[in-house]
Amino acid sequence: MSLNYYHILKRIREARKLVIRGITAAGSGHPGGSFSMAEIMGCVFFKFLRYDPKNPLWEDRDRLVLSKGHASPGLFSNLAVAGYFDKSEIETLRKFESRLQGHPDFKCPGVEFCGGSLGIGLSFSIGMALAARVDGKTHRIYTIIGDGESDEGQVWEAAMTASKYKLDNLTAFLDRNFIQQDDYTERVMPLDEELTGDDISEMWKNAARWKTGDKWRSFGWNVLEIDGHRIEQIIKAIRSVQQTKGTPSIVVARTIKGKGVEHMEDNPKWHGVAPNPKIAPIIDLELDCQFLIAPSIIAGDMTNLGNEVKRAAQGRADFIHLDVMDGLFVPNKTFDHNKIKELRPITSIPFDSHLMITDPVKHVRDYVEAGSDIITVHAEVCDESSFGEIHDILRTNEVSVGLAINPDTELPQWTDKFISDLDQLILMSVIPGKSGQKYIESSHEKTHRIVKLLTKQNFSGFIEADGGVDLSNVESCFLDGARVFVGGSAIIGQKDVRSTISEFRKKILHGRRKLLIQKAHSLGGTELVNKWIDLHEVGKKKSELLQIAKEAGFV
């Protein structure tokens, strides 16, 4: 089965979103701990999780164990999105009898721990291992740990007996944002090396420093190590562990607490403290602005595309983009379905299969067995019905929908049936048949006036800006709504993948700084755009975002 990749993005997006709701309704709560962890819950839950709303006792369920209690708003949100309550009941955090108190609590259905005293969760999962081992029971156990939580003695007390019990239905999640509540862990009680200075990002960055791994695995733990928010690695760490037999597992996840809100990112401060209800409208608004860079393989070396994939995966592509190009649909013919299959073992990035193919209902199959987690055909070669046919034999199959048009086509009227359960839109902005070709200035108006359309129209998904799209254009790209790029001979062209798409990150972060920024003077003028500036300690990101704020007349 393929990832079901924006499946589960965009329900990450959205239990983000409820957390600030909560929080901010709230007036106090955990934002950092549960932005942390927000793509480990949502490839648990909406991957992995065997659970019945309907039933929140069901006997065969598996089961979630937040250790880390006061996170309980990141667990509260995918509960929501779930079905277990209705996602407005979010705005009763931790007030009085409501079911969503400060820590998680029985009366909150799909709630299976109590957690208040941190460092206790691990020894209650291993209790339900133990007991569904007994009982016969195939369910599984996933427990989410924190770093600082990890302080405590009976952490490791546990860890000793599920190694010893050889608890192989017991997987522990690691949230490894290296934050606890009052500093960063590595100065109270390090795990890794002790921090001397202030840059976290070291201790992200230097695999030279990861000791936590090794206290594991001379505790008996099968171990693995990963980046906590690339939903692709957690989830080949989740197949891994469900096939490892006789050893409980750890995944250790390095994450970034706060992560998809820039303000609060790597910043002790937003450990525990609510957004002020006049801000939460702009970081709504940032996390609708997530972005993906997807390079095409194409524009590299034909002769040795496995090279190619393997380019991209080191400069940490998002997706690795597929032009598959059958010679009739375009004028030029690049490989099909079989290249994918062979390059698919390469990497667990996802792969993005743009079909410029006629009849892709008849092939589409073949894609689909051939490793691809998002799959986009083009409209012109589509009517209602076979774009049905692809559309539920995707869903099926879960791999994610894409429909694209050429930059002289409009969306057909029949498309309406799927705007609001479509995954990713293409925008061509070039001619398809052909890379390096220059890109086309009327997209921009094309796009926005797409996106107006889509937004009435329920649309959820990403919009993909593909053609052309290079260093001086993708910031624009960015602002008339696209949001994930390929990048053909502007990125795989380049000698330096890594430090390409990096610089292509830069400019469309500043772009989404430059909306946020706007957004805020909309919403309170200068004093808003201050207040919001002055809420970023962490790097130069005030300098930065001062100087846009200035560009625009704002300050």
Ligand code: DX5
Second form
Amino acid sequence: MSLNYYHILKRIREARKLVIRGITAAGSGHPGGSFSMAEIMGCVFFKFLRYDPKNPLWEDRDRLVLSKGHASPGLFSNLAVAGYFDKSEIETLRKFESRLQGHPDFKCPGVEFCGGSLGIGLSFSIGMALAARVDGKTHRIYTIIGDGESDEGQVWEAAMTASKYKLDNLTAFLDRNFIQQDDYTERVMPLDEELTGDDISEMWKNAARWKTGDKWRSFGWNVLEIDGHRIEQIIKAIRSVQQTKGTPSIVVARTIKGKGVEHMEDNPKWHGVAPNPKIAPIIDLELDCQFLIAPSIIAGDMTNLGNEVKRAAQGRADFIHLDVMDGLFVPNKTFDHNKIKELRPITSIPFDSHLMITDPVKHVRDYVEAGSDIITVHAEVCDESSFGEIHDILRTNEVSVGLAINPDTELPQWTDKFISDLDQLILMSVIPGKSGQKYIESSHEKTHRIVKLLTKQNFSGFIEADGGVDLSNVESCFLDGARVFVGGSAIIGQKDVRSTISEFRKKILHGRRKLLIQKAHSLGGTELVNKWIDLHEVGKKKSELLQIAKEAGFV
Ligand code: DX5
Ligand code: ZN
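Return the structure block for the form predicted together with D-xylitol-5-phosphate; the form predicted on its own was the one displayed.
Following is the full complex, with the preceding chain placed first.
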């Protein structure tokens, strides 16, 4: 089975937006800790957890315990997306008579534990795991604890107990965001090391200083350490835990408090504060503007594509873009599913397979079996029936569904019925067939026009700009509406992939900040622009935003 990548990514995005909607309506709540665990929640809920929203007490369901109960909006939003109750109910958060209170309780369907008083959820989870064993049941228990919560002694008593009873049906996640209620964890009660400076990022840079995992290993746990915002790493970790017998497992997920909203990220202030209702629509747009970088490996050494995949992975790519060419749909030939199968074990980063082949319906299963996470086929060689078959094969195998059109092709009418369920739409900005070509300028207007069309057709996927994208045009491609950016010669063709990807991200971020400032201005003029900019207290963001606002003439 593949990652079901976009299926999860889109639900995580929806859940984050519901968190903002609920907390803003309540005028109070905990966004920071809801967002640091957002990817963990999304992967558990939408890839692994077995449950039935119509039968919340199904006795064979898996259990998810939110021990850090103050992040209840992060739980409620996922329960809503999962179908336990209507999404609109999130606006009753913390109101009298509501099922959704500041901390979870059993009034709300899908809640397994009344969290809030910290330090207890792991013990409760152990009880559930022991009960499952006594009852001969095979369901799994997942529990999320906070790093600040680990100051509670009961957490460590529970750690000893789980190890004593060899509870391998229990998976704990440590939401390691380095911030607790009143300060950075490494200043209050270090799990790694005393934080001497003011810069929390120093805790990230040097993995040799990370001691949290050793604490749990010394208590007899199986420990996995991951980037808690990388879907592929979370999924890989949970799959590994499911194979681990005779010991409980903890996934130490290094996360960012407030992740997804720039001004909340790494800012202790957003532990428990609600956004200003005037600001909420700007945050909503920001959550819709997450972006991904997909290096295209055919721009590298075609005799050593394994090394090109490694370069992209070490460069912190979000996707690996694999250009399959059969010499028929395009004159060039690159590689087929056999090469993808060979490359698959190198990295868990999603494989974004772009099939420039004729008769894709005949071959698509080969690319599923080879390990593609996203498969995009060209509308020029499909019709409603063949693409419908491809769509069903991909959905059944949890592979994300992509459609591509060439620069001189418009979306055929038969695609209308698929648009609302499409995960990715590649708008080619070169004539397909090779990397290193120049971006076709008319693609900007075409993207703008198609984005407008798609909005009317409830498109909730991601537009991928593919062909001739580089540092000179990527910001414009973002402002056109693209959210995934393929870089062949502009990324893989460069010596230092990591710094090039970082430069791409900075350019796109500049475009997003410009878009958000424009949104602030449209909603509330200069006053709201200044309010928005003032929120960005951490690091140098404020001065960078002011510069953008000045360039745009808003301040
Ligand atoms: C072209 C491919 C593109 C190409 C991108 O047919 O679909 O993915 O490899 O390479 P650059 O970014 O160099 O155009
Ligand atoms: Zn491509």
